[in-house]
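Have a look below at one chain only, the form predicted on its own, in structure tokens format.
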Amino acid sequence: MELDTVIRGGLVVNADACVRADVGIVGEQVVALGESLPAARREIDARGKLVMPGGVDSHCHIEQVSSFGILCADDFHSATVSAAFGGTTTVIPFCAQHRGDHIPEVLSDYHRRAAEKAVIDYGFHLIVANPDEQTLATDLPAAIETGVRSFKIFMTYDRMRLQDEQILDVLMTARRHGALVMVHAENHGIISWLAGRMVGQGNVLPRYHAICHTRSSEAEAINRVIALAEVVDTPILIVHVSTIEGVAAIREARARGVKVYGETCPQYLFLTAKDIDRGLEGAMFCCSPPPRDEAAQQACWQGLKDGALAVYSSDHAPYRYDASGKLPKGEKTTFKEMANGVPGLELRLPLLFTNGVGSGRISLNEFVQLTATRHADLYGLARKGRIAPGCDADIALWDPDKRVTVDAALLHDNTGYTPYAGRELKGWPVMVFSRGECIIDQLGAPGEILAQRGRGRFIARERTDAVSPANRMIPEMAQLAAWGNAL
């Protein structure tokens, strides 16, 4: 077989193992993983490289309105040419329904949109905000049929959140038509209680979010809904977690055998509250929820290591620092009026190399684990997150002894800031691959985004087992099972 690739000498970083070998690729994907390997039109030198596959970032937020009717500051090239230079090479951002919306309406728009820009391969989530009964008894399984197979739901924001009641009604949806349910889990009423009462003493720094969106909202959102997936037993993944209660609810809930996962982002590891705490420009650390503390960074550590936190993702949601999305109201802007959201695309994969396994906190494969491979595997995404043969070539050489001093005008997305200024990270990717084409080479034309506007290739994804319930249904239900009564 005649190969058209081989990255040779590098070691080959998967999941499972390390192993010193060359990659050959045919075409988009890859053939062969071994020694000297025969030769191919293009030879790759890797010696003194890391070869990863590319990151799968699984939640990320591009070319999305918000619930404040904000628009993010990232459309679908500038987001997916950021992600190829940090080294992933698929995401799955959100089509976010609206009150109103019709879902076929909003995933044609959005699958214009990411036909037109992308230049990685991407896949959908769906935001549910009208659970009504089009919704759920024809566009949510329709929309399964297409390969979007999970949808998330918010306990809390005035115009997206839903109630109990509706919440059970989509996981159980979920739950015939096999999908995964994401959850961004805090408590509306505590929220809204605590900033109607600071908006009104006249507290409106950014400080005050991070004093609102307190702990005990998280960890009672969190329990709650583990309670109404137990009722109909169907599996759930919790969104951004940010806090030790969080982090010891999941893991109380898998360890009596709830399918329940979890996930954090950098800035869960990396951000605390004190940053937030820099007067009005505390805004470009507003997300929700908010950075905590150094204890907390340690337990979103620890549940990363004990399999509690499943998977890492930037949750980037770019807004700029100005009228435009961060400061609608300029100065007077209160909290309550700021878009909440960080970027972090871009940065994902090199923070938690810098601050994971250079630090030893985790090994290389838990590094893939995390990035790449569990999201794969979460979301039905067959031919991605591994080198192997069959498997899509989508590979990043690292060079891990390379230092990059953070800022803004290296990095590619649209958002004009990074919460991450001034860091030096070690260990960074150099050159990247998508289905067997390189799309970035730091190397040989660094700076320069190597893939055509619109190259990304829509991934319908499969049924995973993740999303298969647990045959735990909570006692009463598995009566009325038994008894042949439908839910």
Contents of the next structure:
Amino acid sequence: MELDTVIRGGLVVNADACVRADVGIVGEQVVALGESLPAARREIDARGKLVMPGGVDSHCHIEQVSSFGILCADDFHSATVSAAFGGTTTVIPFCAQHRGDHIPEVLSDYHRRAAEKAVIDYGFHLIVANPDEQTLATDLPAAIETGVRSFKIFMTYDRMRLQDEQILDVLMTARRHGALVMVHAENHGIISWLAGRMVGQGNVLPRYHAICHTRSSEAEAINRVIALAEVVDTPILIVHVSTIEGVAAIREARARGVKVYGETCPQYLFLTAKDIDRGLEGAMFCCSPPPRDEAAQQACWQGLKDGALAVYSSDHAPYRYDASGKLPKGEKTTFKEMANGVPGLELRLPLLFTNGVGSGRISLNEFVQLTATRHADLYGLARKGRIAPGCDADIALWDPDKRVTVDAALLHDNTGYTPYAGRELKGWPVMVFSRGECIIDQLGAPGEILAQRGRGRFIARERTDAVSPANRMIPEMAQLAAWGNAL
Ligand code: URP
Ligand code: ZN
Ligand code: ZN
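Please move on to the form predicted in complex with ligand URP, as the form predicted on its own is already shown.
Shown next: the complete complex, the earlier chain at its head.
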């Protein structure tokens, strides 16, 4: 078989092994991995480079209206271009149902916008804010049938949060139809009560955001939603875990056999609450939950090492430092009014490479596992997240020695700033393939995106073992079953 492309002589890194091999590509797929592959139409010299699966970012907000009612700064073009420049070749952003919205319309709206603009492949999660009978009985099962196999629910935010009974309803639906429920776990009462008091006293700067989102608010909500998930024996994934207590709660539940997965993000490994404490400009570092301290960073690293945290995602939530995002009331904006979130699609991988692989905290294989393979496995992307015959040729060539000083002007999103400005990074993706097509080539000099708008494809995701119940009953449910009753 004649090969279209051979990536020759690099170190191929998968989650389970590193091998020095050539990668042969025909059309959109990898067809061969081995030494001395025959000549191809296109030959890429990868000597001295790492050949890694393109990243899969399973948590990012793109062209989405947030829980504050604010449209984020990136559309499906700018966000996916930015992701690609950072070595990510698949994203799973959210289709957001707001109260009163109907899921079929929400889905078709996001599908239309993404299909016009995305340059890399994408799936979708559904944010469920309105779990009424129509949504639960008809619309969510229908969405799952189309390959939208994960929901995000919120335990905080006035416009989004669900009550415990509603969470149980969503969990039951997910269990019946095989979807993964992602949970934004923070205790709403603690946060809103504290925030009300702070604002009432005139304490409105961003630094109070970090005070109000207490560590205990994350810990309480994680423990509560784990208890809810145990009642109905439904797997859950806690997103953006930021605290020692949160990581410990997930680890402890997993040790008991509960199917709970955890996720953390760059802002919890590389920022702290001190970054928010810089007057109004602290808004650029405000996200929920907020960055904490060095001890919490260590706990997140440890969670990534021991599996309490399964994935590392960006939670890219881009808002400009102006009236369109962070400062709707200009200098008078209180921390309660500013859009929540930080950008991270493009720097997610380079930050982890420098600070994880470069420092010896994680291996190259763990890097690939945390940034690509496990996302693909948990969320049902069978052809993504690994370099192997039969998989999509979604590949990033990394120059492990390339040094970059982070500057917002180098990045491709629309946020206009980066929380990581000035950081010195070593290791950078210099060439990126998406389904066999070279979409970024910076091997020589910095280059433009080579991909056409709209070339990215929607990926209908498959059911994975991650969503199968653990078959573990709490005593009350076991008693119910013994009596011959069911939920
Ligand atoms: O602050 C954040 N994380 N904003 C994005 C929305 C969310 O909660 O994930
Ligand atoms: Zn969230
Ligand atoms: Zn998010």
